[in-house]
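One chain comes next, on its own, written out as structure tokens in the form predicted alone.
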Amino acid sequence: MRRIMVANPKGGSGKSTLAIHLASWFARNDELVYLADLDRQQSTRNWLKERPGHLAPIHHWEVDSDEFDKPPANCNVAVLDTPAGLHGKRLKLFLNEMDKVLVPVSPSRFDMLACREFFEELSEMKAVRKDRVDIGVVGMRVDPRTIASRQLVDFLQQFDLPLIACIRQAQRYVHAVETGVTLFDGGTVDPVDQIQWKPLLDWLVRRR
């Protein structure tokens, strides 16, 4: 079973967008996928309700916000969408149960400042220090033509964490959140999106 957590201490960083697309991609590739939502707003759970029935199924995984409820035994891929402000004992609790952790970061100074402390906290966690959990960073809403996006890349290079991929800003992601249909649910994926998502998907399926 693959267990993937999407985490960032700040709201609006793209956690839910990233989580639903990962769940959708794995489901489309015939994996039995469960998606959990720890956020009070329940964005991904509401997204599941909007997902058309003819698409590859993604199942809801109920997780207590203060405990870790293991995914069902038949699960192949478990994706955990976490709330803003996750830290301390709760972060450690969930981190210890994961194989991969993705930290989406947008090219905003507020995002970058919030992530600095988060990266430092992650590095102190025993599961990370013992190399039992792979942690990767994903740039969200990145436009390489902008100064802000170049500053994001420079900022992330300060840390001993791999920048796995940079995902562009596009209206199709907003549409995916509203309709339950992701980029991976339709026909052919735009070549630009294929190039941007490939290193991330390869990193997720790679065995340790």
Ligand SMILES: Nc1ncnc2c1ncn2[C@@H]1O[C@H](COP(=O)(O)OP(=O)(O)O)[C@@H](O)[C@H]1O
Contents of the next structure:
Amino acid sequence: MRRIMVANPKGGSGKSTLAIHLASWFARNDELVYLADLDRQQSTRNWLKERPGHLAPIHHWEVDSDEFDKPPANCNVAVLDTPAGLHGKRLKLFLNEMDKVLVPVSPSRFDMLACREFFEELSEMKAVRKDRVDIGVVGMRVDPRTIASRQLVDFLQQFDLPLIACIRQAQRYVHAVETGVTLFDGGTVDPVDQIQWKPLLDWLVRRR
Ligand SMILES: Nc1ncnc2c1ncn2[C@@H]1O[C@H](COP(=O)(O)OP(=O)(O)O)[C@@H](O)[C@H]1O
Ligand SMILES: [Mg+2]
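Rather than the form predicted alone that you just supplied, could I have the structure of the form predicted together with the named molecule?
Time for the whole complex; same chain goes first.
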């Protein structure tokens, strides 16, 4: 079973958007996917309720906010969406159960600085669990060809965290959140989006 967590201390950084896309990509690839939402706002839980029944199924799995309830035994891929402000003991509790952790970050100076302490915490935890967890950053609303994405790479170097992929800003992501249908649920994915997602999806399926 793959266990993937999406986390970032800031609200609005793209955690839920990333989580639903990962869940639907794996579901489209015939994996039995469970999606859990630790956020009291229950964005991904509500998204799942909107999801049309004819699409590749994604199952809900209930997680208590203070302890890790394992996904059902038949699960192939577990995706855990988390709330803003997850840190300290609770972050450690959930991180200890994961194989992969993804942090969506916007390249704005403010957002990067807001993440500094979180990245420090993550890089310490990564050092402790170095053989068991991969932690990667995703530039959200970032064009990979811009100076902003290079600044993000430079910023991440001090924490020894890789920038795995950059996902552009596009209305289709907003639409996905609203409709229960992601970019991966339609017939073909726009080639630009395919190129942007590929390194991230490759990183996720890579065995350690
Ligand atoms: N790449 C993107 N392009 C355009 N809008 C985005 C993108 N990523 C996220 N959004 C929008 O930004 C808002 C916040 O994203 P969300 O995933 O809910 O963040 P979080 O879960 O971190 O609070 C949502 O309205 C979402 O549709
Ligand atoms: Mg969210």
